[in-house]
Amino acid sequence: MLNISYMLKLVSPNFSDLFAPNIEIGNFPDGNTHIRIPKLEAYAGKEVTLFHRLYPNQNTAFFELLLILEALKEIESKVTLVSPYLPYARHDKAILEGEITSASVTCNLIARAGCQKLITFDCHFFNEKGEKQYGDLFVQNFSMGEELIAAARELFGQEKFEVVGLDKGAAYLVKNYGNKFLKKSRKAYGEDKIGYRDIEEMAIDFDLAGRNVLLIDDMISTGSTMLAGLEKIKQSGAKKIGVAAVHGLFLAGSAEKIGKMVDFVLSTDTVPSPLAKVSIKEKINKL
């Protein structure tokens, strides 16, 4: 277990939910970020800890990282990143001839430009716990499967309930709970080319008549994914419903649409928002 308690912290405006900040972050009049970090020179050659989210506005959260990054590196720190949500981490392989797979160039230049080590939670291309060399970085993932289950069993009121995986990818979250987890069919590629695409099939091959359902994922974006699995989990004559997602970015109006067809949504505030009841930051704090 990384022991951060000694290191240095700078944390961002955008982790002031969790922690307070002691960097400045604006813009100038043309948009152009400005970034500030008071006595700058106390964290020369030390080790620091770096909180900084890279969701939501995540193009300019990147740049933001990268600037900070480079100004530590100029005076030799040691940095490790926290950043809960990693973007593009979902675009792993590359499935259309002249795809570039985000996840891997995300990473390099995080490395690149002086990190030397990333902590996150349940990022897409692990599908576990653990940690690992990805290209150039250095990354180490923690999940939060395991408090989202425990939040759900209070809203449950202690009632025993199945904990359902939504897809394969979320295998890793139901392994030490049944290892139950619905199957995924996509259709091919549309003409915007994208690589995304629409679901096809949801299928259950076990019984959950009459009993209370967790529906689990590591993220929700559009919720589309989880909407089709919705509709399955009540064909097939489930009681109560609950869902729950690591990373709760409800695009597209998908809290509401969700929060229609179950008795509750949780999220964690990896991305912050009113449905991010379970929080990382005891999580963080025993890093």
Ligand code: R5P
Given for the second form:
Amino acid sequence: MLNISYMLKLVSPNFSDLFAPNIEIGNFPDGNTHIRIPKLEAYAGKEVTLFHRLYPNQNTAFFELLLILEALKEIESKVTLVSPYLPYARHDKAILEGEITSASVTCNLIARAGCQKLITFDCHFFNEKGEKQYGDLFVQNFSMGEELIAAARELFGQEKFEVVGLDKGAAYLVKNYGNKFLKKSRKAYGEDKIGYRDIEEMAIDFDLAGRNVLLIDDMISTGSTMLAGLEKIKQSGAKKIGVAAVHGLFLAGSAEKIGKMVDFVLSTDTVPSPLAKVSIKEKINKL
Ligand code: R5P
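One more: the block was the form predicted alone; return the form predicted in complex with the named molecule.
Next comes the full complex, this chain leading.
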């Protein structure tokens, strides 16, 4: 078990909702990134936990991360990175000839810049909490599923509810709650949508009529998967419906669209947003 409380902490400004930042990040007039770590030498040869989000603005945040890691490598710090949402994690398989699998490349770059371990949450290429080597990087993956379900329990009051995974990828979130998840099929890859397939069908093979339902997934990006799942849940005759996702990116107006269909929407602050009512802070503090 990693004992973060005894380690030196470096906190980026994009983590300031949870911890006081001690890294300065800005821009030169031409847009180039400028970073300063006050008292940098104090971290030389030490174990350091770096808190730096990689979303939103993932490419800029990623370059900032590389600059910080390289500076710490230079002074031989041993760095554990805490990045709660790992961008590019969904692109873990090449479909087209010559396609770069950005999940492994992202992890390799983080490792090669000197990071010894990444701590993240509900990472797409895990489908379970745990730890493993991924490419060159050692990754520890935590899950916020239990915390989201506990928060939903409050919102449903004293009423019982079914916990349903949005698709097979969410099966690990519901395995202790009856193992119910929707069966999703996708269309073929379109030429105009590289690496993306539209949803063909969402199917339910269990009864939800008259029951309260929490529909849960690891993430909501454009919300198209969640909206398709909700259509099905509505048709099934469910009573109250809640939605929970660990990473709430809520692109394309999806927070509003989903909000109109359900009784509540919950996410966590792996990605800060007004719907991020469940915090990772307690879990990070317990590491
Ligand atoms: C898919 O495997 C994931 O678990 C999510 O369901 C998906 O990535 C969400 O994307 P979107 O919100 O764009 O449908």
